[in-house]
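Only one chain is shown below, in structure tokens, and it's the form predicted alone.
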Amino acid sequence: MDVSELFQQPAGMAYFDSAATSLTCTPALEKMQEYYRDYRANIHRGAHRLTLKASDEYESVYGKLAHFFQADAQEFTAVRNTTEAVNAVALGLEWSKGDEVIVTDIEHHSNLLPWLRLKKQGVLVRILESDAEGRLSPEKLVSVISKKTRLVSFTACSNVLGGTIPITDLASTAKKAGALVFVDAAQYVGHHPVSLKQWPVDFLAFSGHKSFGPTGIGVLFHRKNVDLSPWFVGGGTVRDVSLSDYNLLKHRERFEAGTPPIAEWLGLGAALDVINQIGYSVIQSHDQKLIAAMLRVFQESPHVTLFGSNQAEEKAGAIFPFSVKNVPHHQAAVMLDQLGFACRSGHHCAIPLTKKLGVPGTVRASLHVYNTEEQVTRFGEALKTLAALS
């Protein structure tokens, strides 16, 4: 399969910023245009043919999610992004003073701040610390978890380091202790398959825009045997209403108040189809080729410091945070931009981890299935040019 036919590459640039947001696949764009052009109407409101068509298309995405993740369609809720999903769980669970939440020190702010905010309700936030290269240990989790631990939340793949996480082992350890499990899969779903039939997790979230889909749409998986209250209420969520009370619908319908981002939801469904079309085996194989090529580049660049693991088998994603000797990270990113590479610079919404690395920020190169080994070779040449200019 020629993957390049599914994506429009930015002109004159090698796009090395997929951890921030992936390129949007052409079928997702076409599906959104189809909705706006052919059956632009609200969903689940009315009986005319356009709203019926839009509603059918909208509902079909839940079926795709159920098949894609091996779960019940009623266990998925449309949200704006992973950030909203984490906040939804933090706000929707009932907390008691003395409850504990465990998060790790490699988390994106979105999987840290909503839990820290619970401290105002008397919830204790405990930290599972990683080692120097960002590895997480289930054995160390055993020493942190307690009978008061209500929930353990961790990333499936760090947006900074890209290392492999022992997802099922961490989740199993938490479940054995009686805790709920939340997995931030924002960096994972676009690269690796997820079986919610096999993963012992209660909540999982990802964002469409990191998995070939549009911005402004994401998914929260919420296992249906776990009580969760809606974080919003309003139109579309109720079975009956009086002027003094209301009765909510069951399952996911109670969580989707108001008109959702219909076009984006359909675009997400098309993006899932593209992942299936390409195949995870192809994506993973290509990732490994890119990872090996990038690691060779860094090994041949003595003026560059790479953070995280430098072992290909320990990388879950082609994510590479680095610094260039004598060049501030933002300046290095600007210089790389001038040389034709789009890389992110800064703390990557993970300030505690950046502090742990002992730097004010890094440059991050992150690749996906549409990148090529030829681009990696040119990136190595760009790093040499950068060193010479510094």
Given for the second form:
Amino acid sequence: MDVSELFQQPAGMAYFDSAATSLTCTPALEKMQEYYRDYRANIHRGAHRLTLKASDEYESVYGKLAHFFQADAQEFTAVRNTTEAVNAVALGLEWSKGDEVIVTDIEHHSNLLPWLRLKKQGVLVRILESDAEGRLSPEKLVSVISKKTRLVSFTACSNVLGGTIPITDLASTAKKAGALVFVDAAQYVGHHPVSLKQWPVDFLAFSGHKSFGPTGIGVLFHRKNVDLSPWFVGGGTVRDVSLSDYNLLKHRERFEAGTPPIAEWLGLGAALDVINQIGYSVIQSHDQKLIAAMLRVFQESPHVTLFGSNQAEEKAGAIFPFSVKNVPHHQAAVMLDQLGFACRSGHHCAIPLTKKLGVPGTVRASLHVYNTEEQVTRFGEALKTLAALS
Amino acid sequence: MVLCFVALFVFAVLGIFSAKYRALAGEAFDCVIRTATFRPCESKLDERLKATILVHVITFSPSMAGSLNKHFRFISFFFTALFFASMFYTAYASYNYAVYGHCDGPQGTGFCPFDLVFGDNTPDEVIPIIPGVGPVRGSGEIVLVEVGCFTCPYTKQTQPALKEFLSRHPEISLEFRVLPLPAHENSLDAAKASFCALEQNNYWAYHDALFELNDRSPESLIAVARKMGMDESAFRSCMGNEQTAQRVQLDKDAATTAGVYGTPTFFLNGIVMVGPQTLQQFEDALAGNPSNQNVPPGSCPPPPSVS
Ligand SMILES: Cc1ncc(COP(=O)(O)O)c(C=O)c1O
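Alternate state requested, the form predicted together with the partner chain (shown: the form predicted alone):
What follows is the entire complex, opening with the chain shown before.
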């Protein structure tokens, strides 16, 4: 499988910012163009061939998702992104005063703010704290969880640290205590397989744009047996309507109000096909090679501080937050840009975690299957260049 | 964040021409405001600029980049101070150039870089003005034509040398053509007044007096005429008279046509002399050897209509 043929690399630079958004695979781009060019029509409306073709294509993605994640096609809803999915659940569950939600201290703001907002409804947010390297432990969760805990939400892979999370252990601990489980899989789906048949989770969300797909599209998985009200209502969600009331459709259709981003949804489907085509085993072993090479680079750079774990086996994602001695993070990122590396700098939408690391921000290099060890070697040289400033 | 001050200015100027720089100027402005209110600069503009500079330095001298990185604050403070000082001096010199025609002000004689930019100050382009129109001092056959302005410090500066030259050479007479320069206050009033003195046959005494005045407001000009025994009401009506204005205009037009670009300008035997002259320079010109005048030591720039 020649991965390089599936992605168009940006010219003149190594793309080390996949945790922010991955490259979009060429089949996804082609699929979107195919829709716009060959059967551009709205879905589930009318009888003409174009709308029928568009509807078929659209529906087929649910089938792909079901197969991909081992769940029922009815349990997937198209959303804009992970952020919308978290908000949808926070807004769609019935809350009572005194309910508790547990989130961790390594979350992306998108998996923190929607829960914090529930304070107004009397919901208390409790924090599951990570250790100094960002590890989460089910034992600790036991000490925070209680009968009042309605939901536990945690990331499957931190976008800042990239460390391994004991996902199923945390989830079953929460389930045992009778809580619902939400998993933010934004950083996970592009790198590791998810089996919703085996994972004891009620909700899971990810964004297309971090998994080789287009922007503007994401997926919310929500188990059929969990009651969730739609956060939006309108066209496409109803069975019957009078001027004083309405009757919603069952399952996922009730959640997709209005015309969805059809092309993006199809593009997402194509991206899932690409992941299958490459194969998670290839992605994972390539990640491991990149992770080992990157860790070597950091080991050889005494002027650079790497945050999070520096053990290859503890890394779920090729994500490396670091700081360069005597160089502010933003300045370092701009210099790396000039030296040919697209890295992100700042708090990466995780201000509490950045504060915990005790720095104003970090530079983050995040790699994916299309990055090469040769790029990592060059990255090491670029870091060496920056040593002159320390 | 010091850099933001400089960036604000530079980008604001560039922003006149390009939207890209307008956005950067906005960032710099925000940064300046934040700095002034002791908050961290949000836009990171300074870090971006610093990073870009350092990357260029680091490729040819890592050690220099290292010390630049370490002392960047101090160095940027230094350059900021330098920047504002040079801004100030540029503004000051521009003012001088606009008003006195020389960067260093009325007494300036050194090299003025604006001449290179604005002035192709080669006297060759000036065509000699043919005598026979303006008031004439003396009765010599050879006519030295002067285009001057009563409020121009350079015209005034040349007066003693000019007088000395005329007294040594009775064969030379002086014809004065006026070129009032709008940059100087009341220069037009002074020009008109000189013609009103001519009306009352008192031109040269009044001409000389005009250079010495501090106040050349119309009232003061009239008062001087009165003191010199001229008819005040005739003088007053002459000042407001259309003919007088036309008389001034005639001289201005002659200067324009000749291509005069500063006062004083002298014409002697086909030789053009621009700027304040020494006795020796007059003598040289009379002898037919124009001294090197390519960069005149200073002259009052002409009004826009004359340039
Ligand atoms: C762990 C994690 N959760 C949530 C998000 C939010 O994703 P989106 O911006 O696509 O909603 C991100 C994106 O950076 C993320 O990394």
